[in-house]
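This document starts with one chain, in the form predicted on its own, laid out as structure tokens.
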Amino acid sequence: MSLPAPHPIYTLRGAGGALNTLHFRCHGEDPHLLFSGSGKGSIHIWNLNSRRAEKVVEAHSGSSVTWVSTLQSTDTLISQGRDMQVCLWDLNEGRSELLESVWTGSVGFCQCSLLETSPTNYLLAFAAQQTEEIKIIELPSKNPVCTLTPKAKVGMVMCIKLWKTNSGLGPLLLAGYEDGSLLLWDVTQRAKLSQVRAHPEPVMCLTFDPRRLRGISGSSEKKLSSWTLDSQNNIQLQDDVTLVNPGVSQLCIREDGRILASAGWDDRVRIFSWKTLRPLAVLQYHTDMVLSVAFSDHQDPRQRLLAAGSKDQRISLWSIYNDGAGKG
């Protein structure tokens, strides 16, 4: 007999707009936290104790919320909206102040990517205001790093993915562009290391796997297309997972690296095995697009949870392989 389809073990309402992004931070002290931004402007701080919001911040003049994180050093959030500007947020001893804004200059939808490189400095990276170029600068100090433009034509930058390398390089990027292109950036060289067409649309999300040098995108056909990097850091596309309606918003690994989610245009979530991508689970709750999906980042295995946020302005949490069950 086949399992019955799981369901979520509770939701979070009152968002008061499509959820663009979710950001879990549940790694130190209660309480255990999940960051929202809605297309109405607002950042819902949910106590995932409580299941109720604990601040609701009115960020970006109304504007699409696109992108929320935290710094793991300090109480600050950050966050993306369409007004083309990133904010971070002293949320210490209760606050929600604007502490800076950095301007981005662009009117698309590509996400911020945040990089650790030391306990008090991070990278942030950004679509800039042509379409094309990538913008990288440090934080807290917003000094500017580098500028990646590419030479050859491949349109708009959709999504990036900062890492860091453990062969003592320094920084790498990965960008999916308008016209199926991924390439990868060597950010200290300012150099493009490798460049595929990994779709005939524009790649509309990426996730990476640093530690298994692995990768996976989607875009708005049935298909998501896996890769990897070779020893000289050359993109090799691999296996190509068929779906059954077409359309992704956004992909997320868990942090174990047993466990794919997908958020589907079809209103549904999918659960892939990370390692053979092999079909799981297909959570249905949502009654809309599901625009993004995030694990949360318990130390305790058990209490890991995904979120799943969806145009039907509702978070669905959901409990599911946690007990070795996603091995694959």
The other form holds:
Amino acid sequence: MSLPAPHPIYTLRGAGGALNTLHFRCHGEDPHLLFSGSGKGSIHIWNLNSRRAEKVVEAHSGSSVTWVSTLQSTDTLISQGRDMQVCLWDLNEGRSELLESVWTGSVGFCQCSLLETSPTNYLLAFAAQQTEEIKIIELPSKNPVCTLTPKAKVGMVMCIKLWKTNSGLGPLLLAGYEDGSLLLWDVTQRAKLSQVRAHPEPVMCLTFDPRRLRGISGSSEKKLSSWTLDSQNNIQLQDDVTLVNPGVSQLCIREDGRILASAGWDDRVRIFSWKTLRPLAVLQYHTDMVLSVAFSDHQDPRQRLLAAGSKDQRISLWSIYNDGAGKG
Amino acid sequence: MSQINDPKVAFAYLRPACVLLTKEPTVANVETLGEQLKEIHDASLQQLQEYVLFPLRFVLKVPQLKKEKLVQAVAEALSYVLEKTCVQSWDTLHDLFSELCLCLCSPTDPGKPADLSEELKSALLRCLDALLHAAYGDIVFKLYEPIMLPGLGAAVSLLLALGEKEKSREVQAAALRCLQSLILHCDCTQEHVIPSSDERCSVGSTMASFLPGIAMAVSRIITGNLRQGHAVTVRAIKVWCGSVGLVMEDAQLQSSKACETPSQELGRIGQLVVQRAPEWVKSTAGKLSVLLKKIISCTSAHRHWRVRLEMVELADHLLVACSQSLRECVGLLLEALVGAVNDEEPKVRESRSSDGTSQILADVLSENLHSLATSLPRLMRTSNDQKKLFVLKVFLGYFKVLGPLVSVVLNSAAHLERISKALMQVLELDVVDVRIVEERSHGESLERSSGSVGSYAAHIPQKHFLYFTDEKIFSVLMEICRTLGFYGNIYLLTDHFLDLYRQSLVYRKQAAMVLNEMVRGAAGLAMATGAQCLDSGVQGPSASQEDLKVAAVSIMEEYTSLTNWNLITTCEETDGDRQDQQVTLFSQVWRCSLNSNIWQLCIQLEGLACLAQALGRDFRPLLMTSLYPVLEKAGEETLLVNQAALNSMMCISQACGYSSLKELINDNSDYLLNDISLNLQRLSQHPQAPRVLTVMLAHSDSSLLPLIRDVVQDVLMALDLSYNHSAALFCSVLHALMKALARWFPVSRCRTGGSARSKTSTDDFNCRQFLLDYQKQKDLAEGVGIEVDDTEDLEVPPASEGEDAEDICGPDEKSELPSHLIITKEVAERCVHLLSDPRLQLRLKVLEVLELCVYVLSERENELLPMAHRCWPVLRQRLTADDPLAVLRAFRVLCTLGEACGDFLRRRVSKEVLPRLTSSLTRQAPVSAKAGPVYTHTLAYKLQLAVLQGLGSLCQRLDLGEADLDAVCEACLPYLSCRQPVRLQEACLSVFQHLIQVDPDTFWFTLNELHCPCSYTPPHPDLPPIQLSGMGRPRDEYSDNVLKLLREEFGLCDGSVC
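Just the form predicted on its own so far, so send over the form predicted together with the partner chain.
In what comes next, the whole complex appears, and the chain from above leads the way.
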């Protein structure tokens, strides 16, 4: 613990707004990219080699961009904005053309969740017009798959996570609600599998590790709550992690399942061991709320970066716990 | 004139003259024959040759006839005939040869030249030369038969003696030319007999007997008199080259004929014949190499390029012809050649053309290179500059000749080690100069350079080396490094020199210099690539752009690593305690190490520029990491480092294709700001971060502002966190920032300039209107026109409502405030805090910053006035109870504030500041009136001056009340005295000029009270006469200035009466 506090290896500035969402795309030979969505409605595509914004897409006519992602298979960017649209963009050969847009009707902050079922098809889950309703559609055909509405009163949908199990079941969906409940849905059955009250306050964010069947959720209080899925797909609450300051906007587990990062409202990014949930480091650079964290998907584990986007309009890039990569 | 072509006619024509000559051998007759000979055609002359030659030879043969004039005339005629014809008979050749030799030699000793006139000698030598050229191919070789040895020997020694001892250059040259003909190495334009290999062999065998003599004597000529002129030396080298090349020729020695035993018939002559057996060859080669060494050492650095050229040809010829037999000399010859590769004279440089000697030489060359590298440091210490230059040229030559083979040679660790160590030692810098540390840059250079990029760049620091002073030597050394980089393996070299760099502090600077040039060389910059290398097929550098980039990155990382970059270059700490000698001794050592640090930084900065030049536009991505360190050094105080950094920036911006420094910085401001912002958070490790910002601000424009905003926030936050430690540092940043803002957003002064030109209206003074106005004012004062007043009051609210309306939407609009004003406000806030700092220097700096803040804010009164209010208490403290320096600065701020805020500060100034100022002025007036010229250097004077200069406009801007104006006037009047220093008087005049604009009448009266030049008669006799106390006063100390004011401000001339 005697190590000095780490410093960001670089900071990206000039986004011109709060950074709600970040997404890396580092596989392939292309210049490695980081996508960021700002509160001013622009999506910046940062080139991580030159550390400059390669392109700025004005995506949602000035409304805040809440979520960005890319498809593994094609050069397609998906963005969600507060203008109640989810847009698909073609990025091939330096273009940035609008391919499709889907109207969600949601006025909340719930970020979409994407699941690629095959190279050409993928499922998109999003909060719908009714505050507690979740819709899942198939893209690019735009066919609605299902609509999930809880019977009990749980309030607005706050966060969702769609994933595919290794067992025979179809895709599952985890959703956090305003009253602090977590619900597990079976998408194909359109049925609730399990429900648990994880927080007294709204669930602000959740993340899930499908390999360990273990997830963690954050709220506006001082507590992170971790839970597992048992063989019957019941959510079992596990240890809590108590934070110094309340409020977490986003949680992210690194691909290797070793560390967890939290974007805190106290301007700090905290790093935990995913196995033990022991706090490992506090990354302090930003001067305002951290809104988003993301780990890069670089093939070389040593070059996997952590990015944190903050309300202070800066993105900080960190290289942490990369040396012993590969060891248990 | 047509020549006689028919032999018969010719015979008839010549006959009388020939007969006459035989009978009466006189000069006239010879000349007649000579004239007539010229009219005969060559072919006819050939037929009559024997006939014509007879009388001439007859003259030579008869001993008693040998008068010099006659012999000379005969020799000339003979030469003419011989030049035009061929000698076909051996007897003629033999006889003529011996006759001519006989004429030349002294009667007693056939080996010594006779004591003859120079003209005669040169005529005879010319004749001899012509004879040798005229001899037919089949007979000329008879000359070289063993039987001829004695005669030939005599001729050779005669010619050598002439060549060596003779005073006249022409004779010397002619003798040497004859020798050249004799050894079949003539270089004239005539046709020559080309010997078969057998013939050449026999000639060689014969000449072998004379080789020792020729070689010795000729080398004496070459190395002898420096003043003998290059022509002789060149000839001598040719002779040496020809004779050695002839006798030691590999082709001859390999054939069996070379060592045939002479036939027995020769008798005693047989003993003279040399057998060129291997032992003989070996011993001769040994002796020759001694001579060769002498010759090379004497000629290779010869002043005349022809000599050097000849030397190259010698080396070339011998290398081609005798590389086997003269094995011992190959090294020497190569050295001479290699040295010439870098000759200043292009003809010498390009002359090297031998291509037969390629691969086998590589070993010899690398061997030589190794030994030269070994001895290089010693040579550099001991020899003179001329010699050093040559040695280094040889060194460079080896690399050039080796060409791409350099990389093979360098693969040998021993070679690389030797070469690098040699370079390290040779390039050692001399770092004892005091000025390096002492020189300081004072910020101005920053601004100056930002203005004019082109005119800058002149000040490039000059390096001083321990072992040489000549600039040429340095440039050769740099070329060596470039050549290394060009041909060598860039990875290997970079690794090796970086190792040296890390290895020891002693090598660091040299290694960096080598690396810098090496990289440039590897990119093919500043490389004169000729076809000089052995393997001339290769064009372009060996390293690819990719390799170069990798090497550049590793070099840059090493240079800019914390330990190598953050070197101590200033000695503020030691300034205080430099008293006794021990400390001085200590500081001597300390200074050296500081100097060394400074040089290292300079070299590394140059290095970054070199890397940029080498990579060109590919350097742009590297700017991410390299620009910040360079800017960091550009903000350094040490002049040399500062300049080097600016130069480096200039180079980088050029290399990367930016049109100016501004563009470079603007385009890469994101990289810079990133580092600045990160480093501001760990200021203890990176105290330079604010400096970089300063440099950035100095060099860029307002387009930077949006990006800079959050960094400014960082700066302010960092400042807030460390008021005690780094406030001074931050103050300079804030100063730079505000200066930049003031430059980027010049305030339009229209708001302030409009008022107070009321003076023009006084010209056409309307008495009636004045009285009416006066009446109105009086009524108002007595409360008569209150209703009117009310209406006026009513008129005001709408305007203020408008302001309110603005204020209502204020909270929203506040965020719309231009960001430069937001920044300025924040800065001003810090200034308010820092103004009461106990450190005087800091307070002064802060006052400057505050002044700029006021200037920038002055365009928004809404922002300015609250700020003025906030800073007033501290500013008052500075004005009233602080060090005079601070008072001075604070007064300037006050003036600017007054200029910007107008009457906002009126009451405060008049109550809190003005009394002090006026009292200090009054107090100081008698002092300055009495003081001598030294007074103008005192602080008190400066304060007086500043106050007087600013007071006038301040009074005017603040719209001060009458009482205050009176006080000001009271205080200033003493300064109108002509006893005051001139500048104070001028400043005081300006005060009055301003005061007069505020209230002309009062001050007209005041001035006239003091001195009134003219009397005023009332326009009507009923009015009482005007009595002013200044009237009729004699001229006193005030009169001049008062008159001046009255004249300039009121248009009053002495004689005029109103």
